[in-house]
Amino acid sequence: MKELILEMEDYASKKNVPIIEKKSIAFIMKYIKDNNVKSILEIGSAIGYSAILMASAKEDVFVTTIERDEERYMECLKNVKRCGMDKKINVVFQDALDVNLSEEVKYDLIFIDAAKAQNTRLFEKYKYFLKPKGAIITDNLKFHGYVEKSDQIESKNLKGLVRKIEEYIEYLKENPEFDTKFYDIGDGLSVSTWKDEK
C-alpha cells in the first residue's frame, strides 16, 4: 500500500495532476477516526489518491468518488483495485452535476475536490445527501496563495477562478443552514455541519 501510495505521488508530480496535500489529507483521516464516518462521498477523484488514503482511515469506511475525466477516471479504477480497495470504493464516471443519487443514500461526509469554479453549485447540490451530524469538506480554499490577492493576478481566467473561489467561501460564512470552520493546513480546508440537527 505504502509502495503504491508513493507511485501515485509520483505519478501526479509527472503528469501534472493535482492531488490532495499531505497535511490535508491526514486531516481528514483523523477526521474520519474522531467522528466515526463511514460513508463518503468524494467529488473529483482524480487518480484515486485521496480516496484511497480515506478508505484506508478505518476497516468500516466505504467510499463513493466521482470523477468526470476518464483518464484519469480509468487511473483511479486502476489504482483501487491494485491496492485491493474495489469492496471499499465505487468509482463513478460522471460530471457531479449531472449524477442522479438515490435521495434514500445519506453520508457521514462529503468532499469536494472538484472544478473549483463549481464548488457552490456542488455544496448546493449534495448538501441534501448530508446525514444530520454529517460534515462537507472542501479542499483548495487558499488556491496556492491567490486568494484574498485575486486583485493583483494579470492572467483573466485565473483571477475569475480565485474570484470564484472567494465568492464561495462568503458563501459558506454567511450559509444560514451550515456552521463552516477554516483550517490553515495544506492549500486551505473548510468544514461545514448543519446549524441545526435534521
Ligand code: SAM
Contents of the next structure:
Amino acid sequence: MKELILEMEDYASKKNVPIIEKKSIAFIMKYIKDNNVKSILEIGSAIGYSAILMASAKEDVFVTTIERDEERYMECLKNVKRCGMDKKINVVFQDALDVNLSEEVKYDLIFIDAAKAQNTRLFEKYKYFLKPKGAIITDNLKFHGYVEKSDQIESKNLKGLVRKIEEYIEYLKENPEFDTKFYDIGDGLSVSTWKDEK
Ligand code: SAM
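Starting from the form predicted on its own, produce the coordinates for the form predicted in complex with the named molecule.
First the chain shown before, then all remaining chains and molecules of the complex.
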C-alpha cells in the first residue's frame, strides 16, 4: 500500500495530475476517524490517490468517487484494484454535474475536489445527499496563493478562475443553511456542516 501511494505520487508529478497535499489528506483522514465517517462521496477522483487514502482511514469506510476524464478514471480503477479496495471504493466515470445518484443514499462526508470554477454548482447539487450530521469538505480554497490577489493576476483565465473561488468562499460565508470553518492547511480547506440538523 505504501509503495502504491509513492508510485501514485510519482505518476501524478510526472503526468501533471493534481492530487491533494499531504497535510490536507492527513487532516481529512483524522476527520474521518474523529467523526466516525463511514460513507464518503468524492467529486474528482483523478487517479484515486485521495479516495484510497480516505478509504484506508478506517475499516468501515466506503467511498463513491466520480471522475469525468477517461484516462484518469482508468488509472483510478487500476489503482483501486491494485490495493484490493474494489469492495470499498466505487468509481463512477461521468461528469458530476450529470450524475443522478439514488436519492435514498446519503453520505457522512462529501469531498468536493473537481473543477474549482464549479464549486458552488457542485455544492448546491450535492448538499441534498449529505446526512444531517455530515460535512462537505472543499479543497484548494487558496488556489496556490492566488486567492485574494486576483487583482494582481494578468492571465484572464486564471483571474476568472480565482474570482470564482473567491465568490465560492463568500457563498460559504453567507450561506443561510451551512456553517463553514476555514482551515489554513495545505492549499486551504473548508468544512461545512448544516446549521440546523435536518
Ligand atoms: N481528489 C484527487 C486527489 O486528491 O487524489 C484529485 C482530484 S483533481 C484536483 C480534480 C479532478 O476532478 C480531475 O481529475 C478532473 O478531471 C476531475 N473533474 C473536474 N471537474 C469534474 C466534474 N464536473 N465531474 C467529474 N470530475 C471532474
